[in-house]
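One chain comes next, on its own, written out as structure tokens in the form predicted on its own.
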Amino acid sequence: MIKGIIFDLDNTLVDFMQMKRSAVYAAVYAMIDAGLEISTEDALKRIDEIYQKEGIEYQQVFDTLMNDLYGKVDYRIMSAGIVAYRKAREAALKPYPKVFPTIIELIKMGLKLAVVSDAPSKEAWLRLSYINFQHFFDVVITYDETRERKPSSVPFNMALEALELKADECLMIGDWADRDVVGAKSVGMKTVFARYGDTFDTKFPGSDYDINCISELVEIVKKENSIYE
């Protein structure tokens, strides 16, 4: 019987990539306006290359960009970029359609809810707080707690232990098949692929369920639990 749902965060609950694009573009525009001598296209290309090398959560991306360009950081220019980035991030970070009512319905059904994310703890909690979701989850497991990224079994097992549930009592939903689906299946959980957040054009995610809207989770839980009625 399904008693808990474990969610990935980025591109499952929130449209992380849209937020990132909006925030980075705003930062680049602000830094150029403040005197950064580079075209918008070149700046965006360089920033994308830095993220590919260091990871999408890399916090010193503008420092690295300026060091690459000038051999030092111009804090007047960089501060303009940071302020613009933060303002755009807050404005652009939104949950996907029907996430809020779905979570409320799952809570009403008596399910425990968790988040398992590869993001640093601070960034994960900031995202949840930006969209006022910080009170909805019984457990939030991030990279800072595990020091291992999905598909490692460590974050999934840690979430199950904190929820006090067995693997076959939980569903895992995520957008990244090679991490979310593979990792959850490795510990014995059933999986749901969030196709609406897929950025890889995944053809065969290998999940038990494949959904185009998060609201479909409610019927999946009802279906899974109907055999126990």
Second form
There are 2 protein chains.
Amino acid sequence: MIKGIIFDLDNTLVDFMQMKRSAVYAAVYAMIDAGLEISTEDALKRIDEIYQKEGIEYQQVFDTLMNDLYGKVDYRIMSAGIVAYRKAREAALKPYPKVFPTIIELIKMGLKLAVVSDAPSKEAWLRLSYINFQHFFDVVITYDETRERKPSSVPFNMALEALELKADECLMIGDWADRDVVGAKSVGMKTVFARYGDTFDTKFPGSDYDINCISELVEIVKKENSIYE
Amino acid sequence: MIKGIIFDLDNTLVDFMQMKRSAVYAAVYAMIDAGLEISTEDALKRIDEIYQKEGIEYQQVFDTLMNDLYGKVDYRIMSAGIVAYRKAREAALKPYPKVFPTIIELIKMGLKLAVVSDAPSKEAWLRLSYINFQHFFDVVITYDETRERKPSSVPFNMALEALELKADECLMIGDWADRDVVGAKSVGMKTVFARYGDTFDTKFPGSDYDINCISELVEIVKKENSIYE
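Moving on from the form predicted on its own, please list the structure of the form predicted in complex with another copy of the chain.
Next comes the full complex, this chain leading.
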């Protein structure tokens, strides 16, 4: 019987890539407005390369861009970029459609809820707090606790232990088949592929379910649990 | 003849203390909402003490608060505080009334404008960018450039050199008599005390002028320059 749902965070609960794209575009426009003397395309390409090299959570991306271009940080330009980035991020960081009512519905059904994310604690929690989701989850497991990334079984087992549930009592939902689905399956959970957040054009996620809207979770839980009624 | 105005930033152009107070209050409420188990008063007092000890620009104030209380950072609580802080800061960080039109008027009169601030470069520029003031000033001198705080003559002389003006061609306006007025006077500038930003209940600022609204600057410049007409 399903008693808990484990959610991936980025691209499953929040549209992380869209947020990042909006924020970086806004920052580039603002930096050019403030005197950055390269084209929008060149700036976006360089920023993308910095994120590729340093990781998507890298916090000094504009410092690095300035240093690459000028050998030093121009604070007039960089601060314009940071402010534009922050404002655009806040505007763009939203849960996907139906995430909010679906979570409320799942809570009303008596399910325990967890997040298992490979993001660092501070960044994961900041994103949850920005969308006012900090009270929803019984358990939030991030890279700071596990030091192992999905598909490692470590984060999944840590979540199960904290939830006080067995693997076959939990559904895992995520957008990244090779990490979320493979990892959750390996410890014995049923899995749901969040196709609406897929950025790899995944053909065969290998999950038990494959959904285009998170609201489908409610029916999946009802179906899974119908044999116990 | 007055050809340039040198502005202090915090509590002269922007109401820094009000911004800080609003942001810290919002953060404390959000952290208590997220599980912080101390009173509002106790939290405010502890945060004030941290700022007293580490300086008002200290960026890890909530980490320090968590560590003092629990010996570790609770990211659920801290992220709620950071998000609330950022939102309140953005809402509260505004130029004082009449700053915007006064600056436009001074630019139309052909005056060069500078900022001389003891804040670190990044923080000073972020505040200027948040209020969209990054294009107004010909020169911005911060602690990173000078490594000397007002009333040292270093930041004032650096501003004069960058403006290519002599001391008697500039007015300095600031809210802190012992730093802004004393320092600017020592290099030979006329001075204006921004009484509207005074947090010390200053009786005798020792300045040439003493104003309750920044818009009075326009008449002061006209008066100073009338003998040249």
